[in-house]
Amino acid sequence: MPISTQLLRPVRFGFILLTFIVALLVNLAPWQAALAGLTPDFVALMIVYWALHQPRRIGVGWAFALGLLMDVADANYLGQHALAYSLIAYATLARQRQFALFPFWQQALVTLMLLLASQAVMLLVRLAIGDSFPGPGYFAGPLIAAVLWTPLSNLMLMHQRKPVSDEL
């Protein structure tokens, strides 16, 4: 979150859980398969967001568990998403304080790099097992996710924002 004059209210864990459930449902929606690589990985996007804004609550363990859940639900190789999600959660947590001070457009660029790394890890796992290269369109999802970062961050922070009184 860029530095601002607004205080943020605490986030309930139920809200964090709800965002992950919605992200899982969107990732598993039937139209995802029709659009192939043009849709972002919303679970990975939520992991980056919550690891950035709530680092004491969401970490590598949650990312690993969500990755296993995504692998099982999407019928992928077990551990593919878990490895990728764990790595992006770790990378986000390693530079969380620095990342949180960036303006939204710089956060979007860092998010783009993290999600591209996630896609690359999943691609390497698939190639190591013997799958064929899916084409350059496989990396279009992170570009769309980077474009969505600023509106998504503002939407997620909207319920937390609390105006500062003039008395302070």
The other form holds:
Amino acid sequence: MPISTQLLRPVRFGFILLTFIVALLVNLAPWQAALAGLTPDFVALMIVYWALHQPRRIGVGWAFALGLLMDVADANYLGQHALAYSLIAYATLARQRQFALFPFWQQALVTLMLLLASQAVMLLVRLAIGDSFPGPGYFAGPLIAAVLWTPLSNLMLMHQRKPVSDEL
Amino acid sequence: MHANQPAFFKQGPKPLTRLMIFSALSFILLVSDAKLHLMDKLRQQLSVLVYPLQWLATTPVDAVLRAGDFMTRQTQLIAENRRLNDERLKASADAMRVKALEAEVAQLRALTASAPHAVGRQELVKILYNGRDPYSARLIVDKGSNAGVAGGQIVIDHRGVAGQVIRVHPLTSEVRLISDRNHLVPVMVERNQLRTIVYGMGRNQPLQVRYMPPNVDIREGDILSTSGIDGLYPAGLPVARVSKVERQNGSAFARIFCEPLAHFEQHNYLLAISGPAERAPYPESASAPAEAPRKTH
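Next, report the structure of the form predicted in complex with the partner chain; the form predicted alone has already been given.
Full complex below, order starting with the chain above.
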């Protein structure tokens, strides 16, 4: 019996960890300042992706822990990224059943809203602490992330779409 | 009934419950970090966890750059060597003069019995990366308390002051640049010794000298160097060059814009130096007139 190529293979936990580590690396890369905040927040993007595809494994707790790491690495106030990431992880999980059935371009729109919400939460936190608005360029990252969503999802699913041999 | 559920249904608390727990935790962390400054221990431990990632994020780029260095041509090396030798000769001539002056100053200071003007310990640090945070101008550097870097040290490059170490982890530390918003450096105009303060205005924004009257004697091209009266910055380090002076009729103050002299965007290494020695305690206010014996007839 042939198995459909669309039937996805299970994801190993090591793979999820690896993607998070790569996302952290990209966020910490030394050219971030030169790009003036235009790079999307890849850790947030990965949290949305995995909360969507593996809701039983990646949830609010992981988002919180990754947020804390980002806060320390970025010399922010502790809890800023943690709060924003926990919120978007919850928002993804709350509508996960619907969200997973959308075509890629609609998923990209939802991701855009989620990442904008995460930036807005961080902005509110910083305004409450007493910083000033860093300019509209601050919201450019999520737009680029939304454009990247479809190729990125396809790339990540490639790992799961490898055809399995028919023999049982 | 709960006990009979198959393992598949056991997922722990609901996402909403988790969100409540973790967002409450985040709020607690935010308040205790931003307002109460209680979280330094936790931050230090987490920073050790993050260090391998920081190392990994910067090392490959370095390796490529270093490979590029390896391919440098012999002629370039010889030319550079010659240039460096010339510079060293010039610098050593300057250094000799400085030594003579230092001896003279030490003698004069001994005469007036004031505090010595010694340079503290120095530490060469390497920039790991700029923070992603658009709200602040900070750098993460690769030495921490294990290497002897201490909070409050001044960070300079070969042109001028770059910033100040504000937080020290075991393996890394955070440097607040002088362009960080509301970072203040007490400075002196080198041309006429006018003392003032230069304000950081945010990442990639020019520095400003604020609250000076419109007729203040500051011109374009003036060099501002640290005045040393704050007890944090050693005196005489160049900080910024005045790039534009606006004197408008309508405003009570001149708008003076400056460019930082240090180019922290361009190279990898900075020097962390300790501040000046502890200064004499401030005299108690109005103690002298009160204790002075009154003349009575």
